[in-house]
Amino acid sequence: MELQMLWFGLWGLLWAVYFMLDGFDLGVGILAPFIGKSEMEKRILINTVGPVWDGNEVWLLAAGGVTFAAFPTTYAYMFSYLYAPLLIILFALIGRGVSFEFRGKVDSDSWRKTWDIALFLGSLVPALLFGVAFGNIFQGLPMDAQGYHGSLLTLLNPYGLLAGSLFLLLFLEHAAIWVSVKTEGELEARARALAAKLWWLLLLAAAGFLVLTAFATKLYINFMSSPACFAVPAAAVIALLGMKMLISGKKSVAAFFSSCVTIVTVTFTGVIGLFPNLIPSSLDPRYSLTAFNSSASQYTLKIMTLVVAIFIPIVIAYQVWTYIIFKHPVTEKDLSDPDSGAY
């Protein structure tokens, strides 16, 4: 296997892991104003993701870092052509991170409401725009020898918005199931009931996305040339259907793992369809950025492969340990302890 192919697969894997992990804490930030009926319930919701949200975002840095180091030409063009939406995502993530830290620093309703809004917008905007960005990458950007011929509004086309809606619903469903795992009593029941309702909207968005993808993109060409690849979207459909059965059976932990599989397989369905393109051109395929014409040198890729082989297992081990330490549901008693360090 050529190193470019290996790193294209790792690029897709890092994005899939990021969406799987940060997806539920972005979703909790969006859902908190709606399913948290009291200040204590809102604190419980925030603390279900408090110990892990920043660790989850390490995978965003890893995905961005791999794009920069393994495919520097793609990174340069992407941050030039998509400067405005990427900057909006960055500002939203900064506001969200600050809201976690500042919300509980002053005992004032208006202060908390201000940071609740920052948490909501800082979670909603990235969840939606990541989907819009990948939807536009799937269908190709209008670029040629003269550069990029689009704007921020160009990205808000029907297919991009549908992809954004799909990502948003995936993250909301993921978050509702996560809350049902990490809480007890009425909050747990409310989250499970919400997950059951959101699932139907997610199914509708997923079906619409699969159909429109056939007309708006060229992703299915790779699947038609290698039918075995259909196993990946088939796994996504099975995991999505299994998620509904597990939610109805009140098996929240299993439903959460099923949701994880759904997000990873949905992401890889897009990555397989893209190969070897990282950013295809919708105007002329000659100007598409691929894993081969935008990669770093073979020497750089060899060094990166060695570094990843050493450090990625360490990061995974640390994160698994964190999830094991904080595996228990968050309760009012936990937040009443002044030494707990809760938000």
Contents of the next structure:
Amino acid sequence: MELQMLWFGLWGLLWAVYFMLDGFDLGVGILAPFIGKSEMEKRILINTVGPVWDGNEVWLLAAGGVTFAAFPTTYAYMFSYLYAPLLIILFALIGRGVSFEFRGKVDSDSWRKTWDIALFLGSLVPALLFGVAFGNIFQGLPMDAQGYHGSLLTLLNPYGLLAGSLFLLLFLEHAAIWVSVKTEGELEARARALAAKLWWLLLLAAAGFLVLTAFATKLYINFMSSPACFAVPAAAVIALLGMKMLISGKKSVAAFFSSCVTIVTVTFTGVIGLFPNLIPSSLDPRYSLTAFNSSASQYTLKIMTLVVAIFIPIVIAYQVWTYIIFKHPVTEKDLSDPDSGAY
Amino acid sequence: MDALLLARLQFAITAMFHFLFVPLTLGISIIVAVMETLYVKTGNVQYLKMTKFWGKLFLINFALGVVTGITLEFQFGTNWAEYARYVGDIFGAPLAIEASVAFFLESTFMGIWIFGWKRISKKAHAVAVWMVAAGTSLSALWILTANAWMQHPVGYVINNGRAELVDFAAVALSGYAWSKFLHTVLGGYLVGAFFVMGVSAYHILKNNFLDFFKKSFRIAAAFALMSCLAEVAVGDWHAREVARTQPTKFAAMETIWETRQGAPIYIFAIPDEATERNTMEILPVPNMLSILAEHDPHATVQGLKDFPVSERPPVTLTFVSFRLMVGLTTLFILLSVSGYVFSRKETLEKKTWFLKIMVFSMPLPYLACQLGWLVAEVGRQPWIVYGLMKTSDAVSKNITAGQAAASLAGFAIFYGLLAVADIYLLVKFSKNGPAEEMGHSMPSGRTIPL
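Having seen the form predicted on its own, please provide the structure of the form predicted together with the partner chain.
Up next: the whole complex, starting with the chain shown before.
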């Protein structure tokens, strides 16, 4: 049974890494129209994530692929139950992905505006809906032997929406800090000021979420039975509070790492609370999809363990290398060089 | 229409649309990598300009290939939940490996390649584009391994009401998978090569940047020639795999109704599914089909009548698609050989008739790829996993026709718009030529007066 536990942990980890990485580039897509005052500033903002967004998004495909390989039954039901939100997320991600490449290719204001809208909506919608989807998973989905008894509107309940707002704010804060790391001068100052303001909203949403979780979900049961697990949400609180101090102290890089820790620990708070469920049933726990009743065979899990043990460290190594190559701030000078390759 | 039909239509449309962009990516990534390698080796700046010009067209196309691929991975869950549940133990693994081995490589190094011109050494930059090309081909390897398993399931047992993996090596090393992989990527290489030859031919005809485009043409022609010749050998291998493992598909490809020894191929035939015979058969090549199937002129080839009607694929569509694909490949061989010879003899710019043919031939390899998919996927029907699971049993139980129709309409409209934008950009930048790379100041958004 250990392999299922390992893969449950990896499943959570892949989602956490996805939120940590794509979180800031989704956030930049949402913030760009608001903190970019000129075309040049908008381009600078887009180019802060230019070299890395694509690699970040692949963590979503990895999370999806791993769900399919390790927990095929969950994969089958999760995506057919969450059909509408998933398709909306996919359309958003398609529009967004293309807009990065297409936006700068034609010198026309209406062309750029079209792709700006695609970038904005394509970033906002997934940020919000991933939160809504996870909020609903934390609560449990109305499913039994007959299948799923809900619709898109069922998902838009108060707790789901609160989770959506929490994710959105986490990503926006993450992005504002990222921009303050990756830009200089006025843009940097504007981003830092925004990060400082947004932080209060994030605190409010996080506090509300922690409290409402006790009423709307069964997540805390696992924590009560093994109190040591409270270290994870405690780390989230510390990282969140530390983030504020670091922003005020103009320690942007440290604040960004703090934000990374916050996102990962928040995700894991949910994942620990869910265990062993991947998707609990809100109607009858017998129909919950768990790491044990929905998993692939031991043989497949062994093969997959071997594959990720070899390849994920390699992936992490070259992705870290990417961040090192592109660690410099993006400036107007970089973008006016036609040989820079910038968007 | 019911949810099943709509789900099938949705998969067909999204997969075929995705496969408009992937083949070009497969081929042109290697051509660009070769050009950049030539630049690093020779230091000749013209190769750098070639890398940048063709790289720009590569990028426009790459973006759509990536984003349209995402929807396919998730469709197995949304529309084909019963399939995903039944085969997930086997089918999920290659998909997960594709993401962790190929997509990461492709996407991460793409970022490095686009933005890294000034940040890393020339050599490292050339390595990055090879990594992208490798990632693209590896991605094809794993997705086609998964697809090959649907065509010819191996290495599994039926257990707990589903197919469970017992031999990963059998799945990963299946002859069907490797012949299919090579057959498909070589098709992609031809798309890339014909794209570069076509655009180059256009500019050679207009006398633009002659040296630049003659060099580009020659690199692409050499690549096309190698791909074509390899494709003939691999196509033969793949056809034998199909004959061995999917007799109904093979019989439909050649519209063979009766089982017989020493079966011929008819150059032209008109199948009639209602009467279970061909209404017209002319120009037979004796024993050819038996040779094709088993490299033995007297081998027995099974006919469609050996199988119940409910287990036969749509014959006419499979047959016509296969015939056209083979015919086009023959044309590609002729064009590639001529292109390479004219290029070597330096007579290319005088052969205006040939250059015109090359411009209009650009869409043909795309067509051949789509026809290949039709043969592979239509020919497998009514099975989603050959001999194991029917397509009609694979669809999600809880999706409604309304949901499937709405998402299908969404895809159709959305993909249509994206295709228009993409084609617009490809045409614009292709026609523009390498003006920017050559240092001519051209306002972007306008075509060069030729």
